[in-house]
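Taking the form predicted together with the DNA, here's one chain by itself in structure tokens.
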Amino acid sequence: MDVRGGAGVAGCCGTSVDCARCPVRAIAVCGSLAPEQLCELARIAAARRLAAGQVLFDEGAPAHDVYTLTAGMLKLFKVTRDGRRQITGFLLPGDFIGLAFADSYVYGAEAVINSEVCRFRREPFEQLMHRHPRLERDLLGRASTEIAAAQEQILLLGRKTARERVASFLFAMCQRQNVGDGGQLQVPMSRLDIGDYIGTRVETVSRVLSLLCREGVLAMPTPHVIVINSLRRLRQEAQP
């Protein structure tokens, strides 16, 4: 959870190019950028630490920056005029924030747990991107993945039952965390957040989880740790 900040970034230009903590590393293009190009990236980068619950930016604010998440977890969300909230995604370290923006942010971003981001001023980042086609290609690939994921979520929200939604959510989390049978799934977000992500109420999330627990599909030692007894049954419940 420690931040390397500007110094850490600068460090990337030397021998420790592939250091896991380096914010630049997080955009997963170290392999495709030469050290002097990493330096360029480092020059427009700044680390920022976020406490749990802290807002990174609000929906609708002018989009001056793009980010990579280097530690922790963020949630992205949209809110209707009358206050209904929809979480559009949870981000894990390595994820990039800034694919969907035009002039202003199309969603708000908030830390789920203590987190760190690496910020890049947008203008120079885009110029750099244009100068380095591999970076641009990497981002296009990420955009592709994000579109596919969004459409999976559209299917979930449009056509799945509450039970299937919870199962789908857990199954996707398992895949992202590489959790298998008997593994412990870390669920740092609240039940409210889960509900706002899968389009149900807190109570429904809680009820379905309790039910799956009673049925033996999973176990919940604490609300934020879920033991997966049968990944196969979970996937089956998810109606993929």
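What would you give as the form predicted on its own, now that the form predicted together with the DNA is on the page?
A lone chain is what you will see next.
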């Protein structure tokens, strides 16, 4: 939600939230609500800022809140039995976070870069969802998309080569950021995080990126900006 002025409503942590001016409203779940219904949402909303590396919530913590990411990027993670953190996804502005069917979060969430979220207490948000079926349908649709993405991730980890995995990751990020030929893909996560997510060594990630640059598929003016020279070729590289 936008927290820069406007006729907002004070959230529980005192930060004014103006749902009508939310920069991601068109792509967030709150876009399901009509303008006259936004006051209900604003009354249960509170803005929160996260520094890079700050944890929003840990896996297994009580699921008291749900969130919309309004700026920055978050990574989702699970903790393995030996204490390692396995990255399971990256979230972009407009993504919804934290709706759990149990009493605790099934994954943790951490800011990749400085980020902002809009927080909703879970119980009043669920009540709002029941009063407005369009909001509930939107969340169900997003849950279905997440299931499809999880199935694609299983294919990526199980059947694709390292080169195909890196290309698949980049192509998926292009789709999510609406980047085409000549566009700049923002990749603020580290190479280590990418490797962890796609099940590949960090050295392999760097090597494949360098190869794709030499072959003209990509260009990298900075470590965290990738220019897509040919989305068609990148898509082809992603196919097993």
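Positions refer to the first chain, counted from 1. Worth saying up front: this structure is predicted, and the values here are computed from it rather than measured. Take the two forms, find the largest set of C-alpha atoms that superpose within 1.5 Å, and that set is the rigid core.
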{"item": "Threshold 2 Å Cα movement between the two forms for residue 122, core superposed", "value": "no"}
